[in-house]
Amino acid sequence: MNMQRQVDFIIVGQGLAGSLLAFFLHKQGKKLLLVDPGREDTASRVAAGVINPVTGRHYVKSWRIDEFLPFARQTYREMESLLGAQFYSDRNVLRALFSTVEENNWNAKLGDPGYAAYMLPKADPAEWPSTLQPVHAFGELAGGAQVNLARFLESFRAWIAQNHTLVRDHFEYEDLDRSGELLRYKEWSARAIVFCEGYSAKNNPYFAGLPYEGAKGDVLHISLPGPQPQKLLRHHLFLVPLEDGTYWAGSNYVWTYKDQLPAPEGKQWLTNQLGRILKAPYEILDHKAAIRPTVKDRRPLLGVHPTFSNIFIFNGLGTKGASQGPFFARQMADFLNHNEALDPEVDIRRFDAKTR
């Protein structure tokens, strides 16, 4: 007799979205099966995990950062305690200003009370200048942070394998049986399934119609001489000091691509930008690339399938995932277990049914 192994939820994908959702479902006492092939070239594992509270050429606060940032910090600290690993660091962001106009625009924002928690009245770039090409001026942001996503995901993978069930394999959509009250997948049965597949969701037959706009990004890992700064640097690209003494440099946005492999033109673009930033010699240690699961309106995708009430999606965190992910993972868990309403800005019902 084929005995089914029962769980409450199947989560497909153990990237940032799937891991955070699993954490909150675990807190709510649910039994989980995670299915993930364990690839190392996914966006969650290639990204630097930067949390940047003020972004863009007009120095605008990231969407709902006042709400997301404290919750993200609390969540990552709680997960560090659970996993016995350190992966979250509060870090100021040093911002290069390239002209008097940019400096004046920066200083104008300093007078806005809504930015007082983030924009410092005076920047201190002392950690970086011997490494950098001359720049007009600097601004400095408090409230930035970095999540070491590779360490976070590896630690969580080991924890899930010990405390729930982890299957290291590609999910086979044709093996999902919807004929009974419970969903069945191979030898498991579950109350519901949640797809957290990143850009791979474009191949998901249940949610492929959602407006994905995946963006490929190349990054370099480099070494630099001298003492390592602690502050993140936003220049022509991001330079992120890593705990092993190296640096993460990235990233570009490529909207047309044939695959997700590191591309020579991506590497060339990055080295061109580094030439504009650094006067110190550097060594390229590695070149990686991945495709981010960006969405048409730059908002995450949360919700239930329009036909199947036990098939869900939690995806599309994109470049802001480190800051937004914890907040929406808890919201998704509450939606799954308590039928609490989803934020209309992230509910997939915001898109016309024809797109689904």
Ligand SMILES: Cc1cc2nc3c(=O)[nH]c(=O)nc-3n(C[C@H](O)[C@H](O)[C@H](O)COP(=O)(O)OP(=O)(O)OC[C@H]3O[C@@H](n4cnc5c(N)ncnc54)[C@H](O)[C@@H]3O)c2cc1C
Second form
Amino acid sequence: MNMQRQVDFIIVGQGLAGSLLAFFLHKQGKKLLLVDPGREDTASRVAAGVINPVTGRHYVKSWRIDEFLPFARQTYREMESLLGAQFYSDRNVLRALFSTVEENNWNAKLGDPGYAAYMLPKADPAEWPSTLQPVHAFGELAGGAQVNLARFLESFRAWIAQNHTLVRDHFEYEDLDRSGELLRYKEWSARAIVFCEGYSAKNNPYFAGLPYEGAKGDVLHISLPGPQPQKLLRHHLFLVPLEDGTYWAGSNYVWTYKDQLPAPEGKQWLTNQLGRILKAPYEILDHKAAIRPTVKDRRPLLGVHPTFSNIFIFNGLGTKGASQGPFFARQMADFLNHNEALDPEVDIRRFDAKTR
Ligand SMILES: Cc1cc2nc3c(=O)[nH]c(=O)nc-3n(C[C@H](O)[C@H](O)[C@H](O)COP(=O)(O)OP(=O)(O)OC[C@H]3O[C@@H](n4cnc5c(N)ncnc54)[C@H](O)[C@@H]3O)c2cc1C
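Okay, that was the form predicted on its own. Show me the form predicted in complex with this ligand next.
Zooming out: every chain and molecule, the one shown earlier first.
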């Protein structure tokens, strides 16, 4: 008797990328199998889920943020109703300015009409300074947000287990049988498979040659005295007030490392930064680390295997998965189901075929 159970797609990895893709494929009426062991040390579990529309030393709008942000907000809100969970919050971002030069540069950007939706004419830092070392000035951004990714992933995982199929295990590449028209994996058969493995994709034999970089980041969870602010603080670190009354503090960017474990030097660097930010005493509650799935050209990785037309990848969300993820997950779903074109700047075919 044939005990094979059929789905439309197998998705490997239930981080932010795999979950968002599963959501859009579900909306397109597809039957899904998700495979993920549920590890705690993945980028999506360790991240703060901040969406910051204007970043860097030159206060530049994040890549395509005007497109990504409204779509991200709409997607997370829709998922909140589907899952019956709250994980998306609009949040202003306070930006510490450390000198007159920085303040002048900030003010110069304020006059740019392309920034009017984000940069407020006057910052209101009142809810933060009692805990902070004195700062020259603050700027304030509207249009920021925070996605509670741990809650997002947990509620989506429970929903997938009820409405589709969830295998709480590592995917074994050698068990993928490509010999027939349908793919076979253990007791399942599927039209196609999509790998959404974050930085672990560098070990995937089908896509090992893509130019992954992988930026490791350490974070601290701390407690601080006093009432909790609502606004996110971009200082020497990002300080993110969490709903349980604690704070997320991070993060560093480490490009060479021997593993993804929390590193003593990462903790040291973070505590040095916290010493420059806070005058209030704080307590370290936890230290975590993970590797961001960054790519050499800082763009996502979407596409199909050059030889096997039913094997796909959705990855490379890098440092900005919370804002970019929804937009490209929908694009990936439309590519899978309707063969709609991928943006050339995210299509893996932008890399020379010999790198794959
Ligand atoms: C310290 C830190 C801070 C960050 N802060 C932010 C932030 O504030 N805002 C923001 O937008 N982004 C942030 N990021 C980046 C963000 O986390 C990523 O863009 C995003 O989470 C990547 O999601 P992913 O699903 O591609 O990868 P991952 O989160 O790594 O998920 C991959 C999943 O695949 C599973 N998997 C891998 N291989 C297999 C296999 N063979 N079989 C089964 N399962 C497998 C893993 O267990 C994991 O669950 C941060 C990242 C880090 C590390």
